[in-house]
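Only one chain is given next, in structure tokens, and it is the form predicted on its own.
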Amino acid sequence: MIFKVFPKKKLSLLYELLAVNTMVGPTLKGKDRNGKSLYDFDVLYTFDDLALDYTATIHSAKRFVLPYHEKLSSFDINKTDWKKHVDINVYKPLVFFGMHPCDINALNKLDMVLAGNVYPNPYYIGKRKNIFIVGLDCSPEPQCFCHSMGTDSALHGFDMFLTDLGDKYFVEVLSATAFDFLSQIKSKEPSKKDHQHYKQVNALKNKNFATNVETNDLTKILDLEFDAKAWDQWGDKCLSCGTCSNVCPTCYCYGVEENIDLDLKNANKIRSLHSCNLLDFAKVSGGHNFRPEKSTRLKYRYYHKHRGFVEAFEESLCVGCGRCGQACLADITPPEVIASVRGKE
């Protein structure tokens, strides 16, 4: 891997050079009810847009990628033949500019299900494989668990990776794209004063978690508690809106409707993301419906993040940034789910 520093001065200029492509990256949205800071991740026009100080989005940048409806295709009728109509929605090259590590490991969770071998997404991958990602250190916020899944920090897939040293970026560089913008800005090596620097910044950022969730050999704890009373508890609680889902970095169940106009003239396939909490999730075609129950829905929910995909892929779903306990209407959150499961308080 290739380091490099330069001065804060320059990121404007470094901005300006990407914004060739259209720019993705938090921004200011408003306030809440208690006066906090609201961010999200939405289309940049300018510099001042960017809100790199930002803390946690309530969204994360996946719905540039997997949008919460999209057309798969159209139909229409010309003379006697039918037509289709195939747009695999390839945008222009996309910037995500200041992304945090949990959101660039989010996007490399979705890429081993929607870019993998066995059954690859076209429509994702297309806009996948044009994202340029400029990742950026953050500190902990209170419900940000991430340390505990792994992913408080990235090894890959991003471009070059920025940590705040005060006055300078650290950039570690992955891409020859991302060495060649550095070099227009006239970035340096970093001397062994901004190596120590770095290593306290990481240490520090250590020291903040303030959540932490056991996961040693959580994956048999599952499967031992498969049937625990806490899942009654905690499904009584659930009010199945399927929230946590909406805000989820990683979740990527969809539905898929197809609408025929009544002259046969015109059709459409669209595609919606769906959630696991949701009444009718498991219901099929005869109107049974195989989780019925809030408690099983919300258990299968957490089997698929920390059972399933650990068993297909050796790893969580979960990146744990904590996103689904601070948008639920019910305060349920994944540490204090799993904490119960294993007999915790």
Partner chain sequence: MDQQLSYLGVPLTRPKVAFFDFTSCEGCQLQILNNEATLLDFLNLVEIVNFREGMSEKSDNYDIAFIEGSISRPDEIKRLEAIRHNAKIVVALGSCACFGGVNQLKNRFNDLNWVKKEVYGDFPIETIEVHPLEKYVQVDLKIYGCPIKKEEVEKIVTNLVVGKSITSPEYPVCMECKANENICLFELGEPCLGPVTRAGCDAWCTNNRRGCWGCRGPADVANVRQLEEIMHKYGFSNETMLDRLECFGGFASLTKEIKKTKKPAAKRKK
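Let's see the other form, the form predicted together with the partner chain, since the form predicted on its own is already up.
If you are looking for partners or other molecules, they are not here, because only the chain is given.
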């Protein structure tokens, strides 16, 4: 890997160079009822919109590669047949400025399913390949448990990754494009001292995690505890609202709906992200529902994240960002759910 350093004051210059493209990044959205700042990822219009000291964004970066609603195709309906139009909805490259390791790893996991699998998804790949990602280091918040999931540092899936060393940034360079941009701002080779400093910063991050999830043998334990009482207790609280999936950077389940225009001259096919916690999720034609109970639906969300995906890809689908637990109005959080299923509250 190639490493570089540049003084902090050059960050805006780097931003401006990249800003010939559409810029996306963390930005301040408002204050909550206690005066705490609320952040989300959004399109940025100036360097000042960028809030690099952000705490967990409400939503993940998912929507930029996997929109909540996406038109997959449209149809011109003639008298007896139709003409289909497909648009993968990629019009311009995006620069994503300031993505934490959990969110980069989330994209890498989505890649496994949507880009590398038996049925690659062109709508996803088109968008994913057209994003230039500037990663950014972070300090753990109370809800973060990425270190338990092995996603606290990102090894690939970005173009460059910035670590804050006080007065300068230490940069990991992964793409030729990133290298070019860094040459334009005259970044330097890091010194031995910079290496030292970088290692210290990362060691400090590792000390600061407040939340831990025991993942040893979790796939087996989930099988053993399939009928655990804990599922019913969490199920009682669950609102079946789908918020957890909507804010999760790796939930990708969807439903497809076909609509005919009122004039009967056009039709379209829309994919909308769904959630396994919704009542309609496992309903099939004829009206049968395979998972009518809240507890079963909730359980299967955990099974997909922490068991099914592990068996298919040898890693969990959860990156430990903690967003689902933060957003859940019923206070259902993965660390608590997993601990209770393991039998230690």
